[in-house]
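Just the one chain here, laid out as C-alpha cells, in the form predicted on its own.
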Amino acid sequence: MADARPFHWEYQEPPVQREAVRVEGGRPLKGEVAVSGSKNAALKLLAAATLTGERCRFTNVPEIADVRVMVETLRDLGVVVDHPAANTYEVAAGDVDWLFVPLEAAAKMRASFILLGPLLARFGRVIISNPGGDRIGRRPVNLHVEAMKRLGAEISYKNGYYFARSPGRLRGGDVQFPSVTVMGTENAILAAVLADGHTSIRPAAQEPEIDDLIDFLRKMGADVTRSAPDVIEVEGRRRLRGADHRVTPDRIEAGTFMIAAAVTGGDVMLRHAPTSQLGAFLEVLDRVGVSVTPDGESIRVQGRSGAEYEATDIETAPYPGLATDLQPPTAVLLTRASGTSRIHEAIFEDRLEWLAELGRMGADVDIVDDHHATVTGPSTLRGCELEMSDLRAGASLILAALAADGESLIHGAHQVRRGYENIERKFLDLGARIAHVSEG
C-alpha cells in the first residue's frame, strides 16, 4: 500500500506514465454532472468521415484516449484531422493513399476495426490487423469479414493482418449475420453506402449509437432506413458529402455516475441524459429501489443508506436489453442490497472475472462460471489496493472505492481514461475525495 502522507484532494492533469488512483470512499456525492459524448458513437462517426473527400465537423466529441487513438490512426493514413476546439473534431479524408492499420492502433483500441468497411468501401482495398480491446473475452471479427466479401470484396489473412480488395466498386448485397453484431452491423452500413445497389442488413444490432451514426450518414446524402427493429436497408451511392454533427450523450457514462449517487447515499443531478436509451437499465434500478425521477434530458438519482435496498436478478443482452458494459456497475449496487442476487453475462465470456477484485474489498461474490455469479448483500466494503482489467472493470472498482470504508488505491487507471471524460474532475465536483498518482 502507499505511503500514509497527507493527500492534497484537488485535481491535477493526469501523468503520461502509468498510473494509480487514490480514492478515499465514505463520502455522499452531491451536485451536478454534465454527461459526455458516447466513445461508441465517437469513434465510429470519425472512421465515417473516410467516406468523402469533403470536411466532416463533430461536435460533442468526449476528450478521451480511445479517441486520440482513432484521431492518430486516421492521420498516419493521412487524414486531416484538426481540434479546433475542446470536444470538436474537423476531419477531411482528401487522398489517403497509405491504406494500412497496423497492430499498434488495434492493440490500443478495438475500434480500430471499424475502418475496414469505409476505407475499402472508398478505395478499394486496406490491410488492417487484427484488434486488440479489452480483456473481456472473445470478440471475433470474422462477421465483420464475412459481412465484407457478400459485399463482393476479396479478403485474405495473413501474420496477423486482413488485406482486403475489391475489384471495383462493392455490390450491394443481403448481409446476414448469424448472431448481434454492434460493430459488424456499423461496418456493413459503412460499406454499403457507397456499394452499387441494394444491401439488407439483418439481424442488425439496435443500438442507439448504429442510429446516431445513421443520421450522420443521412446528412452526407447516404439512403439508410432501419425498416424494421433488426432489419437495415441501404441504397448505394457513388459519392457523400461532408456533414456537421453532435455526437449523441454516452448512456454507459450516464449510468455509471447514476451507481455512484446511489452506492455512496448521494444525491446528484445529470444533465443532458439520453433517458430515452436507458430504458432496461432503469428497471433494474427501479426494482432495487433506487429513486431515479428523469425530467427531459436530466435525471437525478437520490441513493439510499443502510441495507435499504433489494437483491434483484440482471441478464445482460443487445439492445433494447441491459448493456454489458452497465453490468460492471450495477454489481456494485448490488453489494449494497439485501439478499442474493443472481448475475447472467450474456454476451461475454470474460467479463465477470474482475468480481474477484470486488470480493477483496470484502463483497460476498460468488463466480459460478464464465457467464454466471451471485452477489449477497448488504455488504460492507472496506478499502484496499487494488488492479483494474479493463475499461468498464475499473470504473466499477472507482464506484465501489468511492462507497468502500478507508482508502483504495487502484492501479491501472489508464483503462478508465480511455472512454471517461475527466472523471476524476467530475467525481471531485460532486465532493469525491479521489486523485491520480504517478507511478514508475
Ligand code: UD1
The other form holds:
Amino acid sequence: MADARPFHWEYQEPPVQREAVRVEGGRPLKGEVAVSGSKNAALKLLAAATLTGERCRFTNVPEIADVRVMVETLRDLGVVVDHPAANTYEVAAGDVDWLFVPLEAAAKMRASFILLGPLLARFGRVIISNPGGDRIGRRPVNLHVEAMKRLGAEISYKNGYYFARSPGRLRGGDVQFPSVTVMGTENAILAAVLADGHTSIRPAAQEPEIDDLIDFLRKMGADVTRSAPDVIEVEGRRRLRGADHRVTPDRIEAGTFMIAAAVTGGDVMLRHAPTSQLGAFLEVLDRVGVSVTPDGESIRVQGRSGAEYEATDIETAPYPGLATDLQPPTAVLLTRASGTSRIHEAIFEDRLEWLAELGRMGADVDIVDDHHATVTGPSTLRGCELEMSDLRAGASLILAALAADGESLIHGAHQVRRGYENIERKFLDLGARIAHVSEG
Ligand code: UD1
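Could you drop in the structure for the form predicted in complex with this ligand? We only have the form predicted on its own so far.
Every component of the complex follows; first up is the chain already shown.
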C-alpha cells in the first residue's frame, strides 16, 4: 500500500475559494458611509419566518455570506425563499420536506443552530447538527438544549447530531439560564411563542437584535414582552401569521467604520447609525479621545493623527456592556494610543489569539492568557502579509492595514465577507486604497 496511515472519517470543511484583500495604508478616510442591516438580527429573523406558513418579507437584509448560508439552509429544508431585490428577502415556509439541518450548514455558520427552536415548536421534531462538533469548552450549545428541555422537548445526542422532538405542543415553562446567552435566549423565545402556556426567560440577554426579533414576532401575532431588562415573558399562541419587517442597522459594522475613521486620522459621517445601541463603545472612544458627534441617525467621527489618543482599559460584557464583537477593532485603536491598555475579553476564550497578527505589524501586544492582553502604544504599524482567522479579527486586520505604512496582503478574506456587506466598496468610497484579490 502506498500510504499506510489510517484514514480518519471526520468531517472536513470543503476548501473555500481563496481570496485576499490588498490594502495600501496611511490614507485618512473621508466621506460618508451607510450602515447596513444587522447580521445578527437578520439571521434570526429569517429563522423566525419558519414559525408560520404565511409569507414574511424582510428589507434592509445585509448581502453577506452568512445570510446566503441561512437562505440555502432554509431552501434545503423545502422553504421557499425569494430574493426579489437587493437587500429584500421573502420567506414562505408552507411545507417543509426535511426537518434536518446538516453538518455542512453548521460547519459554515454556527448561527444555523437558531433553527432548533422554531422548527421544533412548529413541526414537533428536528435533527440538527451540533455546530461545535464534539469539541468541549468552545462555543457549546448546552444552554439552548437545556432550554428546549424545559419547554418539554425530548432531546438525544448521537454522532454529532441533536435529535429533538416534542410529543405534542411544547409546554411553556421557566427557563433559567446559569449565564447570559444571546442565541440561547433567542432560541427559547422562538420555541415559546408557539408553546402551550406561559414561559419566562431569565436572565434574558439584552442585545438590541433580540428586541428587533421581538418586534417582528409581535407583528406575527406573538405575545412576547420584556417585562424587566433581563426578563422576557411569552404567552404561547397556536398560530402565527406572516409579517413584514425592516432589519435594524448593524451596530458592529457601525463601530468598525468608526474605528476606521479614528485610526486613519480621518473624518467620516455614518448614515443610519444605531447611536442608542452604542453606549458602552462610545464611552470607550471618549476615554481614548476620539471626537464623536451623534446627530439623529448620523454619527460623525473625526480622528486625530499621531500619538494624540490615550490608553484605556476595556472589558467586554453582555449588552449593555462593551460588545465582544467590537473588542478586536478597539484593540487596533489602542495600538495608536499613548500608554498601556489592558483588554479583558470576558465572553469568549478564542478572541485574543489574532492579536499575534497585529504584533507582526509592529504593535506591542502581550497576550497574557485566553481572556487578558495588553497593548502598549503608540506603535507605528507597517503593512505585511497577514491571515484572517475569523470575521471580527479579519475586519480588524483591515483596519490595522488601513492605518499602517505600506502595503498589506491579507489572506482568508472570505471570513470578512461572512458579516460585512460590500466592505471593500465602502472603504474605497471613503478614499481607501483597497482591492479584492482572487487567489484561485
Ligand atoms: C452571539 C452573536 C455573536 C456575539 C455573541 C456575544 C449571533 C449569531 N452571534 O453569539 O456575534 O459575539 O452573541 O455577544 O448572534 N455558552 C455556553 N453554552 C451555550 C451557549 C453559550 O456555554 O449553550 C457560552 C459561550 O461559550 C460564551 C457565552 O456563553 O462564553 C456567551 O455566548 P452567547 O451569548 O450564547 O453567544 P452567541 O449567541 O453564540
